[in-house]
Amino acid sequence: MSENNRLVHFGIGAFHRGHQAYYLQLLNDTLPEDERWYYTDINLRQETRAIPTALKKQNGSYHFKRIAPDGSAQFIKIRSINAVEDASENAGVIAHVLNDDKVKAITITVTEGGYYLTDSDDLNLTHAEIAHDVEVIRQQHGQPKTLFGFLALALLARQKMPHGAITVATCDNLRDNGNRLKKVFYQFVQAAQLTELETWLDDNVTFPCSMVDRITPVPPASLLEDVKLHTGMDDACPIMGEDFEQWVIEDNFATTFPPLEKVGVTFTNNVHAFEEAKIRILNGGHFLLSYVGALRGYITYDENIRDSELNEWLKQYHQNEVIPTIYDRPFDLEEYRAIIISRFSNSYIADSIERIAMDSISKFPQFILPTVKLNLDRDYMPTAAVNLIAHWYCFLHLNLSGRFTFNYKDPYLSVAQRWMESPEPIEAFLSDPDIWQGLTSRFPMFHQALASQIQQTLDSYEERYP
């Protein structure tokens, strides 16, 4: 048994280490040892084993270089992760770790594609990996491949405990993330015919919504030397990130949760207002401008902001189309926008456009579509969005046709491939129900304006990408 209260984290990426583990370190710095909380981090996928392996050799500790826009930096040693496990080949690790009364919550960071959602926000039970995991859990034999399979193993272990109640807190950019995870996880449990587990979940597990924010780019190889120079310590797996952080989490916990409000975390019953502002202003702006920057040959996002034309396009999008359609405002949105532009311009972070641009097919309905819809509903043509969306389409078109080389990764790339293989690719894109959810048929003038802008934008790149 653990001596301290614990959290378990699924997935060990840079964002988790620069966000949840960072906040827990801040909290621990204020507490006596016997009141501190620690993380057990569990790797789930074989392709992500390198960092967990290195982290385990360091007993979970590492350095975080926290960088301000002026280049000044802190080197913070994070010691809040003190156990690292790998379930990618031996799923039995899950039950072993979770069978501990001191474990009070599971936190999760997944990409939008990791939810395997259909256009109706249901679990895609026909996806090969989900179908595989349903059988693994139903038969209680085999190795899961998805979050749902591993989470089922965790909660089956908790179900067997006398006091197994636990909070499952997902920390990602999906709107209403806790409720959506709960919905699709229940669908997974039902498909696996775990009737008793489903009943137990109702009384013992909560899925709070949350909003998280911090830019944690892929660190350069030089970061290892940088850490050594400033700390005198060897570190095989340091991370870096900006000096801005935010965590807003729904006050909906199944049992004890660390008192993170002491170090700036917001506990609230209205996460939606915070996440709407963040997802539409920050993530939406990140998303749309990344494809224009990529087509202009930029490597890092700060180059977009230093391009006066792109900076103006983003300003028009924010001020004319996003901010006017955010009606529940938890803070001053123009001030928030100015902070975001400052963050985006941080050349010391040098966040790669390649990282931001990935997974666009699943991101678009989350980050951009609500802004488009709300503007059309108020009879306003979102011309900035039209221009930027046209560049997204052109990015995909030119990349898939081989005219523009870019290391683009997307588990749903086959969707875009189907558009491009259609006799009328632009119309195939504009009629895709998962992307547009009926908007282009409801608003034919928008359909026409975007089709025209896409063709105009494609024509403008003819010389550059013949």
Given for the second form:
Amino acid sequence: MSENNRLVHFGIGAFHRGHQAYYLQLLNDTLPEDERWYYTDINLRQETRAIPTALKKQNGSYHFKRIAPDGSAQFIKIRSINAVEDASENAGVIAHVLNDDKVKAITITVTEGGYYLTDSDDLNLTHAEIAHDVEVIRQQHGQPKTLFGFLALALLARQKMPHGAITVATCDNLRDNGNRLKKVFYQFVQAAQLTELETWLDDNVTFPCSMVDRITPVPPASLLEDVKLHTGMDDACPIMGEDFEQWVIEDNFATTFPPLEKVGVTFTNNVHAFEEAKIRILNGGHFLLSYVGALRGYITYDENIRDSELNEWLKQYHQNEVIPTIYDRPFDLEEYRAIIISRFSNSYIADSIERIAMDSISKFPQFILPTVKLNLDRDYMPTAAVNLIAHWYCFLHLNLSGRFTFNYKDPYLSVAQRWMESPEPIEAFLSDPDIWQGLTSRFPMFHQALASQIQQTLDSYEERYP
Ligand code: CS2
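Alt. form predicted in complex with ligand CS2, vs. the form predicted alone above:
Once more the chain from above appears, this time first in line as the rest of the complex follows.
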């Protein structure tokens, strides 16, 4: 049993280390040792083992280079993670870590694709990995592969404890993220026939929604030398990020939660307005310029913003299509957009288009589709979106056909491959229910406009990518 209160994190990416762990470090800096909170970080996937292995050798600590738009930087030592485990090797570690009443919450970052949502926002129980985990949990035997299996093991361990109540806080960019996770996790529990766990969850577990924000690029290899030069320390797994951070979390905790409001975190009952603005202005803006930027040969996202045509396209998208369809506005959206554009211009963080472009199949329904839908619902043709979505399609088409070389990563790549292999690829794309959720059939004018924009955009790349 540990002395300090603890949090557990599932999914150890750079974003988590630059965000939740950073905030906990800020808090700990204000507290005496016995009141500090520490993280146990747990890796879930075999393919992401390298960083946790290096982090474990450093007892969880590392440096964070926090970079301002003028290039000036702070090197902050993060010591708020002090235990690192790998459940992708041995899922038994989950019950061991969670069986500690000093653990008060689990935070999660597994990316948008890690939730296995269908077009109706249900859990995709037919997906092989989910079907596998349902069996593992139902039979209480074997090694899970997804968040759902690991979370079930964690909560089964808590259910056995006398005071097991716990907060489960997802920190991924899904709108209404806590409620969605709750809904699909209950579906998982039902499929695995854990009736008693389901009843226990009702009284003992909360799933607060949250909005999280910090642009955290993939750290370049040169960061190791940079850290050594500035701090004199060897660090095998430092991270870097912009100097902007924000965390808004729903005030809905099952038990004690660290008093992060002391270091700038907002606890509120209206997270939705914040997450809607962030996902549609920031993540949506990232999404839509990354494919056209890649096709123009840019490497880092700030190059998109310096391209006056792309900058103008983004402005039209934000000002004509996103901002007018955000109806709940707890702050000034124009000012918010201006801050985001200045963050997007930060060339010192050198955020790669390759990082932002990945996983587009699961990002599109979250970041872009709601904006398209809300515009069509108000009888407005979102022409900036149409233009930029056409570039996304062309990016996939040219990349998958080998005409445009780009290191595109996506666990759902087979979905795009299916469109491209069909006799009518553009039609296959436009009628995919997981992507459009019925929108293209409800609005034939939109279907038509996008199909012809795609054809026109493809033609425009004939010469550059023969
Ligand atoms: C990016 C995000 O991956 C993406 O699509 O838009 O990682 C973005 O950098 C963060 O959400 C910023 O908070």
